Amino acid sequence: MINSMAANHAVWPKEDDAIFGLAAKAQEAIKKYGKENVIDSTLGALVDDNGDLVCFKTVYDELKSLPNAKIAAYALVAGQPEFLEAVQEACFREYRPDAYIKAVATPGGTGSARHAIYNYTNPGDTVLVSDWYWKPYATISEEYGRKVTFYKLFNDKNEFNIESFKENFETLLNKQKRLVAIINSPAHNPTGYSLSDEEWDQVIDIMKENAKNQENRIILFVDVAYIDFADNERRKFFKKFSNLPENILVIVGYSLSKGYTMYGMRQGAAIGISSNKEIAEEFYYSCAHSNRANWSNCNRGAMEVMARITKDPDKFKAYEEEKAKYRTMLKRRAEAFVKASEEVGLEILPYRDGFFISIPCSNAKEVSDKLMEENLFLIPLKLGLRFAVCAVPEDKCKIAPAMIKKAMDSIK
């Protein structure tokens, strides 16, 4: 009997996504037992307290006044001209790099780490990535025939693990001689955590000593999917990218998913930072070539919307004023659990920026499963628990801690 017609290269496990199998389980709980009795934090969406998905008036209702063939054409492959000019001022807004700097439109910010993935390493190369980490990372660089190995986000102090980061950097440089390095900086997910300027000097100096060998191509992909849930001086480490050497390129990944509430549009952008012209220009030509390949092109309504925001004062300010009153309900979500957290002795890992907060867990499955029990939903990692404060209301994040702190003691 047949039981296999795929080719060996997409042959995987028959599994589905565990985030939005335990989003299903979460929606089920609600509807059994009513939204107030349910601490749903498994998706990394915004949602505000009455448990409806944020969707900014500003972007939506400029979107609803696009003609109708402005929402339906085809973009042009790379991206229409007035979103990719316009994606770079909102990514970087003061802190522009001096530098070369080309955008490709991509399907939110996994396009573009797809594109730093596949066009910056060889069949068999190997990815650096934090052990803290978004999976599609991993995920992608798997469907493409690459692997992932791992350094340690943080030291024995909860900073940012330099010396983990420098030592898996240059064996793998020097193994491969090319190296895609990712850093999801400001805002990690899973941890909410992000890189203190000196901790970004530090980086961008190990890249420069190891630049000084001609023979190696180093490439940082920065993914800042979360940014705009920051504060704008986080930006400031753009101008850090300013003249690098030419064998260093910085991909950063930007996407209109959490900044721009449109996580079903699917629309991002790959940025490229260069001190050559010449690897600016390619940069370009390779990644508008895999979108050809790949998704042809992306969501012109979505870069319609993105572009008339930002070119216009008016309406880029109102919507920076909506964005900075969910910003704020954010933190003080986050400020609550962390407090909370403090009060029961609940370890959590650094927080600074985002959506997310991670707590250390060694038996994080068996953990979730009590507290669903519990009907309070939060994602199982390898390295331990992720609660999603951008999903949970103020006084539902409150008393989250010590339930997740009495099912992590009754396991033990």
The other form holds:
Number of protein chains: 2
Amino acid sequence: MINSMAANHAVWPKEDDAIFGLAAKAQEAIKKYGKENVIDSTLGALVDDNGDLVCFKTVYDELKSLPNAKIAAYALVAGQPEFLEAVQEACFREYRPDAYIKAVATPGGTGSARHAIYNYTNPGDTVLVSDWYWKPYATISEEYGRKVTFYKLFNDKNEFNIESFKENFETLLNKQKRLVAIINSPAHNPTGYSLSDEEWDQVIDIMKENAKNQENRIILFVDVAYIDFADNERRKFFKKFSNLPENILVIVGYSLSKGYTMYGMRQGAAIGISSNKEIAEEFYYSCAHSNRANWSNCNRGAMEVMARITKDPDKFKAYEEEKAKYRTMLKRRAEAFVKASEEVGLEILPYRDGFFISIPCSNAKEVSDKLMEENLFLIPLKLGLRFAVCAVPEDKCKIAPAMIKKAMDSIK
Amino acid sequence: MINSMAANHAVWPKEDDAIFGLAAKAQEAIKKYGKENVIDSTLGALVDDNGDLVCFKTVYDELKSLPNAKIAAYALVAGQPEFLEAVQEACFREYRPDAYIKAVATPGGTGSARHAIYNYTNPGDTVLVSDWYWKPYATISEEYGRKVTFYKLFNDKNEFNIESFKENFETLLNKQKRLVAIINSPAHNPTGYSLSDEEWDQVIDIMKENAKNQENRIILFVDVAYIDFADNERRKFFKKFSNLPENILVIVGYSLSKGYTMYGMRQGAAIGISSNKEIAEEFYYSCAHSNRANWSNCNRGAMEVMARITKDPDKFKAYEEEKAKYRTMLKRRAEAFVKASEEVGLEILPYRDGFFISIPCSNAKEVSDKLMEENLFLIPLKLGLRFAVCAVPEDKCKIAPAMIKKAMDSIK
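Can you return the structure of this protein in the form predicted together with a further copy of the same chain rather than the form predicted on its own?
Next comes the full complex, this chain leading.
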């Protein structure tokens, strides 16, 4: 009787995804009690006030009007040239850094994080991530025998904790001489925080200081998965990636999941930014090799749709207007949640933009279980609770903080 | 001045994909000389006699009539349950093995090959592949620091070279105690060979004999990417995977690219077959972890379309009829090529099914260059030339062998 066939590094707990499990429970409750009596704040996808997934008409009309061959044909391994151009425009807008920039298509933002972590660390290396974090950074790292160390995202004043970032950054870099550090901003998942331009300056100063040692290899992975739901001003920091020292490579992970409501189509890009042309090309060919060796090429139809919308001024305008409408909806929900939290004295983390708001809490699992009894479904994390304002109508965003506060108080 | 930022294992030659490069040259020739004067036999996608990519109406009508949310929503990490059921039906038909079987969604067949190779070998291990082979097996292996050893696909009688398979299989297994061996059948890429049922029996006998040593871990990856363009009889071998010893795991790589003309949608599945329930589950969770860590989840719309077509008898019948029409077209082309080869004395490898026919040749690159001058574009491999009958109308399949023979003779 044998009990394992997989190689040791590929044996994982027989556990299903926790978030999808909670989402399924919320759906059961909706069936049983009616959607007006349930707050489903589990999934990170934009849902309208009727509880329906938002699917941009400008995106899906375009997809459905594509000639079949534009969906059916293989894409190029690194991505369609029109897409690779369009995705850079969409990502940077008027804040394109002055640098050599190469993009490679990936399945969602996940693929770009995978390329940054696998291609720019050595086995056994540690990746630097904030303590409030998107779990797949750790899943990718453990898949490939890499470890994760956390810097504190916030200091006592609820600002970006530059001291903690610096300390962990330098400790790891001195040890490894090579470091992939991850910053998820603007509209951080799960807190909704966005680094200010001054905070970005501090991050870049630390990188530059450490780049003086020519032996160091500094890779900053910037996850901008939610950028299209932040104000355009939030793109300003991209300009700061101009003319960096050659031993700093910035990789931007851009996703079409949220900004184009294309979650299920799996399209994104890894965008490498370097002041050295060779380094930018090495990035391109490294990612292209990884594409070929993992998923071969990406979703042709998704690339076509995105490129067509970006290149056609009328289509782009219509898309922007549609997105703006939902961005306003999202903002109002978040404002309602923040205001209600203040009113009931619920401590939340500083929200700036995006799909989520987080509540620090030392017993998140118990509070989440308690709230489930009252048909409020949210995600318990190690450090607290994640509330998905993207998925909850404004009126429910107003009442949820009181429910959460009450549940927390009842357990303390 | 630094010249590299990537980790050593992720630095690759700055080369673009050779096949796509040749395909681009063929397209240039078509523009210049007209499509009637060019034979473009480069890409492995089914093209009709007008030179247009075949896109099944039954597939794309279904896609375009899906509610947007069925395309836009995230899929489950391991794949939608209806899809995971449908894909097993589509793959095995009436020849489902008597075993524990678990499927996981992957982007195309490539993703399933990636899971088999990465999750079932150790770093430095060697994967066993036939000498006529699909190059990405080597790309995946080298991406992950694995090596590849080749068995001879054919013996002197142009049958499956069971002696070479056995010798290499046992040498590697004795050394590693763990082996991923790959067989691409039916409709092998690039030769069009399909193992006979008797040849499959021989392969399984070798595996069983070596499974007697309980220390051995034998993983057979069966790539059936082209199975939907072979006769249904070619599925019979699946039954032979019933009740195998527990230390043999069979992983079938199934792809929707060809059978559903969904190349650009990137959908397939890895299907694990074991007589041990635990091993099948280990496979499932290992692949699900890898999904989450590489591309997160797969194309929701592609899964929906496939499941809907498979579950609805009328839709399935229409799909089968549409596919049968093109399978007949493909057969006639291949027969024309084989017959013309005999007539002009061009030695080709034994073709049974599928998109490609191969011609052994020691100077493939020169012959290919020579043929390009005459506007015949095909793919030079290490051991010969690959002609894509899937992409060339019947009348051109009749004349191509004489052109190839002449070019080969002129260079000898």
